[in-house]
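For reference, the chain that follows is the form predicted on its own, supplied as C-alpha cells.
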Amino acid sequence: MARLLDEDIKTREVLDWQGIHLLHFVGSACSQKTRIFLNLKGIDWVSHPVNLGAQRNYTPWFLGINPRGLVPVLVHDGAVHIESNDILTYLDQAFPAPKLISSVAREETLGLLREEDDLHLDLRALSMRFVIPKFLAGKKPSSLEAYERTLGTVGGVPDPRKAIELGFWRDYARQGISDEHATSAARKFQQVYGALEARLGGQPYLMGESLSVIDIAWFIYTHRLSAAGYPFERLHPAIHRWYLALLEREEFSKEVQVPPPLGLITRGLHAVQAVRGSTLVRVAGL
C-alpha cells in the first residue's frame, strides 16, 4: 500500500503540509534510494530529518505518521505514503519526467522492485553484522516496547509488519546476527548479483540504454554491501565499473556519503573482523 489512510494517521499536522515532504534519515539505505530518485527527477521537496540513531523514529509524533516506524515516508499534499518502492512508484506517476519506470517494461521493473525489497531484511542483517557493530544498532528495549505498544493500523487494520519487526530486532538484541545468518544473507545477494551481472552485458544500465529505478535500488545495495566486505570487484567485475561509474554521479555521491566518525567506527570493526577471521568474505566464503 502506497498511501495511508485518514484513520491511519495520528499526527494531524501533516495533513495539511503542501507539496513535497520527505521523512528520511542520512544513513537509511531506503532513504538514500529516495532521495536520488527525487534528485534524478528535479522535484523540489522539504526535508524532514528523522534520527533513527537516536531512536526518534519510535516517538509518538512519528509513529502518528507511519506506525511502521519506518523511514522513508513522503508527505505530498496532506497524503501520507509509505514504503520506498511505493512511494518511488507513485511519485514516477505524478511527475512523469524524466520516465524512470519504463511503461514497456513496467511489469518486469515492478517485478525486479519487489526482489529487491525482498532481500531488504538480509540487507539490514549484513549491515548489522560488518557495518554498524551492535552497540550502535540496537534498539533500546524502552523504544521497542513503546513501538509494540502503539495501535497504530496501515489500511485501516493491525499492521503484520510491526511483528517481523519487533521480531528482527529483539534477535538482534540477543545474538546479533550469526554466521549461519550472515552466510545465508550473502549467498542469496551472490545469486542475484550474478543475474544482474548478465544483465550488464552490452549495456550500460540494469534495464537497457536509460538509468532506470532498478539502478537507483542496485546502486543502493551494492554501496551498502560494499560498505560491509563484498567484493563486487571479483566476483562481479561488470557490476564494480557499473557501479563506479554511478558513484561519479553528483546525484548519487552526495547521497552516500558516510559521516567520518562512522566510517572510522566501521574501518575500526572491519580490522577487529580481519584479525579474528570473521570478516564477511570468510565468514559467508565469498
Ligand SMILES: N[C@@H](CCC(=O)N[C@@H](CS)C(=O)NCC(=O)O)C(=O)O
Given for the second form:
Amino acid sequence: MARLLDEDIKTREVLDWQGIHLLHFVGSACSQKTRIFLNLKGIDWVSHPVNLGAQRNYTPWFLGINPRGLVPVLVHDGAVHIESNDILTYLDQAFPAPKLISSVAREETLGLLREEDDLHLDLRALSMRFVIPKFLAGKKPSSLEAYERTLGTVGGVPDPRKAIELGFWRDYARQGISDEHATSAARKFQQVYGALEARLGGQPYLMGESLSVIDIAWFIYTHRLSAAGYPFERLHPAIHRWYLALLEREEFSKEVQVPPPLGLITRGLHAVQAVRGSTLVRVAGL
Ligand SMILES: N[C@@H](CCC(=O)N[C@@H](CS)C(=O)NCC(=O)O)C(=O)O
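Structure of the form predicted together with this ligand, given the form predicted on its own:
Following is the full complex, with the preceding chain placed first.
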C-alpha cells in the first residue's frame, strides 16, 4: 500500500482534511480511472484539481503532498495515499460495496493491475506522440529543475521514481518520442490486448460476469489509445465492443470528456501525421 509516512508529508495542512479528497487532473488517465472507481462506488469526495498543463504538480505545495509529483493523490481523513492502483485497492477495502476487487480473484486482479501500471510509461509515450503535441505536453526546464531540487521522501527514503520521471521528460524534450519507442510501446499493447480479447470470449467483463477494477483500468487505456489512433475495431473487435458498452455508462463517459480545443488539436495532429505517413498505424505497422 503506497500510504505516505508522516515524515514524507511536508504540506501539513492535508493532515487535517477529513473525508475523501482527491488531487487530480481532468485529462490524466490515472485520475480518470480513480474518478470512475469513486463514481461506481458512490463515494462522495472533495475535488482538488492540479493543473498538469500548467505544471502545478511541481509546486512546493503539491510536492509537499506527493514528492513523486504525480496525480492522483487520495487523502482520507488526513492519510495520504499515492499510486492509483494502490488507491483503488485501498478504497475497495475501506468501502466494500459494491466490491470491485473480488476476494476470490484478488491475487490475479492485483497481478493484472501491476501489468497495467508497468505499461503506464508506454501509454504516456503514445499519448505524447499521437494525442498531445509537444508544444502542449513538454515541461519547462525550470519546472523540472524545481522538481529535481525539491528533496522529498516516499516511505522515508528518497524516491527512485523521480529519476525515471525526470529521464522521461528530459528525453522527450530532446528527441520527442521516436518511431522505435512508439513501435515498441504499441507492440506491447498489441500483445496484452490479444490476451484481454481472449478473456472476453465467453464473458461480458474482463474478470467474468461482473464489472471489476480491471475493466475500469483497461477502459481508460483503451480510451486513450483509441484517441491515439490504435485500431481496436480491426485488431481486437471484442475489446472494441466492450469499450463502447462501457462508454455508454455515465459513470465512465463523464470522466473522459475531451475538452473541445484538445479534440481539435488532436484531429489536426492526426491530419498532419496522415499526410506524412506517420500515424500510429503506419509507424508501428499495426
Ligand atoms: N503509477 C502512477 C502513475 C501516475 C502518473 O504518471 N500520473 C500522471 C498523469 S496520468 C502525472 O501525474 N503526470 C505528471 C505530468 O504529466 O507532469 C499511478 O498509477 O498513479
